[in-house]
Amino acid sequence: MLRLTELKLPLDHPPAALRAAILQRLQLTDDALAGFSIFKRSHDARKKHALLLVYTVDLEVRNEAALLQKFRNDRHLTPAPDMAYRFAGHAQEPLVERPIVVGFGPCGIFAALVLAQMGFKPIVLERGKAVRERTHDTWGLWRKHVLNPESNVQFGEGGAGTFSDGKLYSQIKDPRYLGRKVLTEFVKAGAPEEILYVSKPHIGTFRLVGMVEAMRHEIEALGGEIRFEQRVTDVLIEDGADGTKRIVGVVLASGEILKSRHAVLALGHSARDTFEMLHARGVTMEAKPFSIGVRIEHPQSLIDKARLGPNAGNPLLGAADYKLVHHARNGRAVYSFCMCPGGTVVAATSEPGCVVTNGMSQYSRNERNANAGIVVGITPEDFPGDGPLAGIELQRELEARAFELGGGNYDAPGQLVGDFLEGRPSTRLGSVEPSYKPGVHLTDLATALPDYAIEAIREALPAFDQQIKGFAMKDAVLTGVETRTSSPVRITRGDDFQSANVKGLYPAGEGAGYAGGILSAGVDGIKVAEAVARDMLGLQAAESGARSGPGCDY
C-alpha cells in the first residue's frame, strides 16, 4: 500500500476525476491501479475564487517497489504507514479481578471498550443516567428552568461531549494512530464513514446518542457491566508493607462497596465533589490553567461569506468555522473556543444557582447562528485562595454571578457586542436572535468576569473583525459565562498512568487534566486501558504462578 499526498482538484470536480488525477500524477495505466481509498480530504481556501480540494489517498498498484523507485525523490509518494491497532494483551480466565471505570464520557467509554475487547469485563460506574433519559432531563432545564444536578449536560452517559458539536479533531501527538482507533470504533457504532477522511470531522448530538448506546451494548456483550446512577463517594486506600498506598475498592452513594485494585478515574471536568473527596483522601493533585469568557453568536451566513466567499453554501464545505487568537496589551491571550457552526448556545450547568454556557451543533449544522466561546486564559495565580481546588472556587463565583445577572432562573445574562464595546447595558435585541435556552436576560456583562478578562475581550473583538469582517457587528450577541473550558484540576500521574501516590488508581481524560475534547479523551482512555491491562496481566501471571507452584492445591 502506498500513500500519495497533496493531490489537488477543483471543488466541483466529478467523482471520476480523482482516479484520473492519480493516474496522471503517477504516470500509470488504468489497469496498473488496482484500487485506492481516500485517507484525508481538506480544502485550500487561500484563493476563495478558485478553492481547491486537497486529497491524501492510499493506493494499491501492481508493482509498488518499481513505482517507489521511479518517484524516489518525490516526498508526496511514500509507503502507507501501518495504522492497525494492536491490543496490549488479553485476559485469561478466570479473572483475578474486574477493573472499575468511574465515568462514562468519551474517556470512560474507550477505556471500558478496550478493556472489554481485551477480555477484562470492566465494571463502569456512571453517576448520571443512560443517554436518552439524560436527554429528557437536560431538556427539563432548557425548556422548564428545572435542573437535575445528577443528570444534565455534564453528567450522564456520553459525558459533556454528547451535547456538543461532536468535533473529532485534536492537536495531540498520536504516533500510534490511536485517534484512528477512536474514529474506527465510532464508524462501527454508526458514525458516517466520512469522519475517517475529512479534515475536520464532526458528528453532532443526535447521532452521538445512538453511537453511545451502540458502544455500551458492545461493552456489555463482551462481559462488561454498565451501572447508571451510581455515584462514587469514597475510595478505599490501603498502606502496603513497603509504604506505598494502593486502592482496593470504591464506595457508592448507596453504601455499597466494590473491591478492585484497579480503578480508572475517567471523571468529567465538572465532577467537583469527586475532586474534593479525592483531595480529602490525599490523592495528589494540583491546580491547572483554564480559560473563562463568554459565548458569541453571529449569523452563520456572515461567517460563511467571510471564510468561503463565493463558495459559501457548497455542500462539500458545509458551514464555515473559524479559529482566532489575540494577545491583548494587558498580557492576556484571548481566543475562540469550541466554535460551533450552525449551532446553538446551551445551558451547561451542573450545580443549582449557577449559569454556564456551552456550544452544540447537530450533524447538519444548519441552524441560523454560528457560536463560539471567546475566552481568556488564566493561571492558578489568578485563582482566589490557594490549593489544588482554588480554580473550582473561581468557577463557582463566576457562575453564581451569571445566575444573578440572568435573573435567578437559569436565564443567561446577555449583551449586544456594540453595547459591550461602548460599556452600556443592552435593553433590546437587534438582528441576531440568541439561541440559548431557557432564555437570555439582557444586561451589562462588565461585572460577569474579572476586569482583566473584560478588558482583554473588548480589545480582542475589533481585532477579530480585521480577520472576519463583521465579527464585531453591533447586533452580535454575547452570552455569559463560559467557565468549563477544561478542568481546573490535574490529578497527577506517572509514566505508568497511575496516580503519583496511589497505586492502582488511573486518572484519565479531561477531568483529570489529560485531554481536551472527544478525540483526545478517547485516546487517553485507550492508553489508560492498556496500562491497566499490562498491570493486571502481571498480577494474573504472578498469582497463576503461585497457584501452580509446588504443594499448591487448587
Ligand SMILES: Cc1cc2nc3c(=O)[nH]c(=O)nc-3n(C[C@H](O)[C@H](O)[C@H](O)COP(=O)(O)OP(=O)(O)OC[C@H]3O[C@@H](n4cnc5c(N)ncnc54)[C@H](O)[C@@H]3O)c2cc1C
Second form
Amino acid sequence: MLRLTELKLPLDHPPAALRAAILQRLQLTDDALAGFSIFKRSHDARKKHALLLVYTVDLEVRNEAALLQKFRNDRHLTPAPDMAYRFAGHAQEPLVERPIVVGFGPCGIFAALVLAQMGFKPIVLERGKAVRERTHDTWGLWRKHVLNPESNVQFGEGGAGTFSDGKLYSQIKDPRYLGRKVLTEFVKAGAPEEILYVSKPHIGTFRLVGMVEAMRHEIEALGGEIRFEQRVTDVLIEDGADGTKRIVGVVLASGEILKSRHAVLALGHSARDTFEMLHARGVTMEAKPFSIGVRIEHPQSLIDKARLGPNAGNPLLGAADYKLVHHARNGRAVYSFCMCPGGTVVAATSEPGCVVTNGMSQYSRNERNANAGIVVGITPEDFPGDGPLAGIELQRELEARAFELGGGNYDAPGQLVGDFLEGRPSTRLGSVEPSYKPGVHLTDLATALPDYAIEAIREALPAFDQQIKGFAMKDAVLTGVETRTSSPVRITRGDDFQSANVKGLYPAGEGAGYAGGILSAGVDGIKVAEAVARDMLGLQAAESGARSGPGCDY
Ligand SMILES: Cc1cc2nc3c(=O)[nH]c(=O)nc-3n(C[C@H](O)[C@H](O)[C@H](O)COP(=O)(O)OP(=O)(O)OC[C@H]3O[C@@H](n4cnc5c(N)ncnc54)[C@H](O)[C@@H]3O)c2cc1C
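Which structure goes with the form predicted in complex with this ligand, now that we have seen the form predicted alone?
Every chain and every other molecule in the complex is listed next, the one we just looked at coming first.
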C-alpha cells in the first residue's frame, strides 16, 4: 500500500475527479490503480476564495516498487504506514480472575472492549443508568428543573461524552495509531465512515446513543458483563509482606463485594465522592490545573461568514468552528473550549445546588447558535486550600454561586456581552436567544468567577473580535459557569499504568488526569487494558504509563 499526500481538488469536485486526479498525478493508466481509500480530507479555512480540498489517499497499485522508484524524489508518495492494531496478548481459559472496570464512559468502554476482545471477560460497574433511561433523566433537568445526581450529563452509560458534540480529535501523540482503533470501533458501532478521514470528525449526540449501546452488546457477546446503577463506594486494599499495597476488590453501594486484583478506575472528572473515598484510603493523588469560565453564544451565521466567507453554507464544510487563544495582561491564558457549531448549551451539573454549562450538538449541527466555553487556565496555586481535593472545592464554590445567581432553580445566570464589557447587569435579551435549558436568568456575571478570570475574559473578547468579526457583538450571550473542563485531580500512575502506591489499581482516562476528551480517553482506555492484560499474563510492560495526559484537548 502506498500513501499519496497533498492532492488538491476544488471544493465542488464530482466524486470521480479524485480517481482521475490520482491517475494524472502519478501518470498511471486506469488499470494500474487497483483501488484507493481516503485516509484524510481537509481544507484550509483561511483561504476563503477558491477553497481547495486537500486529500491524503492510500493506494493499491500493480507495481508498487517501480512507482516508488519513479517518484523517489517526491516526498508526497511513500509506503503507507502499518496501522493495524495488535493485541497485547490473549487470556488462557479457564480464567483465574476477571478484571473490574469502574465507569462506562469512553475510557471504560475501550478498556472493557479491548479486555473483552483479548478474552478477559471484564466486569463493568457503572453508577448511572443505561443510555436510554439516562436520556430520560437528563431531560428531567433540562425540561423540568429536576436533577438526578446518579443519572445525568456526567453519569451513566457512555459517560460524559454521550450528550456532546462528539468531536473526535485530540492533540495526543499517537505513534501506535490507537486513535485509529478508537475510530474504527466507532464506525463498527454505527458512526459515519467519514470520521476515519475528515480532519475534524464529529458524531453528535443522537448517533452516540446508538453507538454506545452497540459497543455494550459487543462486550457482552464476548463474555463481558455490564452492570448499571452499581456505584463503587470503597476499595479493598491489602498490605503485602514487602510493604506494597494491593487492591483485592471493590465495594458497591448495595454492600456487595466484588473480588479482583485488577481494577481500572475510569471515573471521569465529576466523580467527586469517589475521589474523596480514594483519598481517604490513601491512594496517591494530586491537585492539577484545569480551566474555568463561561459559555458564549453567537448566531452560527456570523461564525460561518467570518470563517468561510463566500463558502459559508457549503454542505461539505458544514457549520464553521473556531479555536481562539488570548494571553491577557494579567498573565492568564484565555481560550475557547469545546466549541459546538450549530449546537446548544447544556446544563451539565451532577451535584444538587450547582449550575454548570457545557455544549452539545447533533450530527447535522443545524441549530441557530454557535457556542463555546471561554475559559481561563488556573493552577493549584489559585485553589482556595491545599491538598489534592482543593480544585474540587473551588469548582463547588463557583457552581453553587452560579446556582444562586441563576435564581436557585437550575437556570443558568446569563449576561449580554455588551453589558459584561460595560460592567452592568443585563435585564433583557437582544437578537441572540440563548439555548440553555431549563432557562437563563439575566444578571451580572462579574461575581461568578474570581476577579482575575473576569478581567482576563473582558480583555479577551475584543481581542477575539479582531479574529472573528462580530465575536464581541453586544447581543451575544454569556452563561455560566464552565468548570468541568478537565479533571481537578490526577490519580498518579507509575510506569506500569498502576496507581503510584496501590498495585492492581489502574487510574485511567480523564478523571485520573490522563486524557482530556473522548478520543484521548478511549486511547488511554486501550493502553490501560493492555497494561492489565500484560500484568495478568506476566508479560513485560511495553510503554510508560506515568506521563500525564492532555488537559481539555477538544
Ligand atoms: C456536555 C459535554 C460535551 C462534551 N463534548 C465533547 C466533545 O465534543 N469532544 C470530546 O472529545 N469531548 C467532549 N466532552 C468531554 C468528554 O465527554 C470526556 O473527556 C470523556 O467522556 C472522558 O471520558 P472518561 O471515560 O475518562 O470519563 P467519563 O466519560 O466521565 O465517564 C466516567 C464514568 O464513570 C462513572 N462513575 C464515576 N464514578 C463511579 C463510581 N464510583 N462507580 C461506578 N461508576 C462511576 C460515571 O457515571 C461515568 O459514566 C464533553 C463533555 C460534556 C459533559
